[in-house]
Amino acid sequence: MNYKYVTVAGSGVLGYQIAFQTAFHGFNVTVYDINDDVLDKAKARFKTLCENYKTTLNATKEQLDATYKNLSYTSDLKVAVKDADLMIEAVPENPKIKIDFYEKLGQVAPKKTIFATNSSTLIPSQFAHATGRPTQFLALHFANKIWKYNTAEIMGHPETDPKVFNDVVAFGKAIGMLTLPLHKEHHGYILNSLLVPLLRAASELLIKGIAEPEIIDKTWMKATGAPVGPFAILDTVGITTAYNIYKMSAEKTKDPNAIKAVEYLKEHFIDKNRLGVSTGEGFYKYPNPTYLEPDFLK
């Protein structure tokens, strides 16, 4: 692996994290996304991780001002990846939106740069010949909190280059990643294969009426001993990612439950634009969720 430049395609929920990451542990990094103003909020948002990293990693202020010198934006895509031996895209979970930006990328990309998406649920063979470069793509998924949850999926599709595939594991080890190789594509990868079904039956227990999402969250919490519960997660991830699976999966099966899902989400929270931790207000309202307090489960 002799990665030097890295383009993150995408500066949202986990696109800010994994550009800041990979500054972090001395890569240069191009931050790209549609436009300037988004790009703005990624810059404001890189500073509340500052401190996250000061607390988690015992991150030094030589390390983060390092790691600023090593980022760099710009909404032109033939610019953003102008050097890229690495492009990490993490654009919305919507395969349209994916394979419109591929198409786009792959006119401009210079023929070494390998390919790597993000997706959460979607198999890097759904977008392959979309690239133009199907050898040099695969899978590289992160966990929410990539400073502190630090894993890091990679899955390729039949016609990834073994190559590329154990460079990508190396890179994600060069970044301070738990890499977690899979021998296979499976939609939802390892993490959501496990948890989409957990986010799935607490959305169906509160759109039927059973319980509202702190009683939901503080049963699975108190039972389990798990830190936070579904909505809590569903807030972090941000529930726009949520949408786009519940309604990916209500097109494909005409499944009744995810189409009352989607109907849900976007009455209460997508056209109010209640998105979750990005937006201060999800199922629970930031920076001081209820969820956090001492005496949540008392």
The other form holds:
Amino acid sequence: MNYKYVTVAGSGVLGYQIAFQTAFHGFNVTVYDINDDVLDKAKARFKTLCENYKTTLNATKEQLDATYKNLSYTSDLKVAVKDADLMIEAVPENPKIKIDFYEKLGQVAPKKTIFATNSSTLIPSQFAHATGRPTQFLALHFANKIWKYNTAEIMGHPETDPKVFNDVVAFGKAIGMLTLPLHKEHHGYILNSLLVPLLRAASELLIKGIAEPEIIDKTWMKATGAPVGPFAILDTVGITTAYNIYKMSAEKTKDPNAIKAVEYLKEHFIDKNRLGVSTGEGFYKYPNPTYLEPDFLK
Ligand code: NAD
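Having seen the form predicted on its own, could you give me the form predicted in complex with nicotinamide-adenine-dinucleotide (NAD)?
Now the complete complex, all chains and molecules, led by this one.
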């Protein structure tokens, strides 16, 4: 693997974390998003990330200054990928948006550029042909709070070149990830095959009026020793991404409970801009959610 230039497309909840982690490990990173206002918001959030790197990873001022120097920003896709060895896509979890993005990207990216999707639930073969370069395309899936929960699931599709797969595994290691190669395509990969059913079950308990979010989270935390419960996870993931995932599944299955969960999230969270940690409120209020209080489980 001799990647040097990496482009991250989409600077939302995950994109800005991927960009920062990659720049922190010495790669030259260009952050791309649809307009400069969105990019300015991402830049502002890098400051908070710095604090996390200091406290969790003991990052020094020199390392963080070097990270900033490795980052550049543009809302021009052609400029964003002009040197890219690797482009990591973190645009919304919506197949239409992703296909449209890959069709445009395929036309402007240099031949050498490898494309990787960070999609949480969609599989690479859904987009491989839209990229125009299926052998150079695969999934590289990170977890939220990448600096701390540093997993990278790598999943090819039947046409992915094995060298590209191995290079992306090596890149994952080079940016400090525990790399987790998958043998086959699978919606939800490993992490979300386990996590999404948990979050969905928690939402169903709430919507059916069985218990409120805090009680559901307390049950999960105390009984399994987990550090947070499903509603705290939903706030961290971001309610928009959860909403998109639930919606796709409800449209496919027509399951009445799934439809109710989508309507519930829309009415109580999406329409009220209560999108989780990123907007300061979701199921909990931030920056001091009750689940972090010492007495929460007493
Ligand atoms: P988000 O909504 O926070 O961010 C998406 C970003 O993409 C926004 O900044 C938006 O302006 C930008 N965008 C929209 N259309 C675009 C386009 N055409 N080109 C470039 N940028 C565009 O979403 P997110 O939570 O960061 O999720 C992004 C991807 O990462 C999704 O596929 C999601 O499944 C995946 N992911 C999310 C998490 C998580 O915890 N949130 C974890 C792992 C993977």
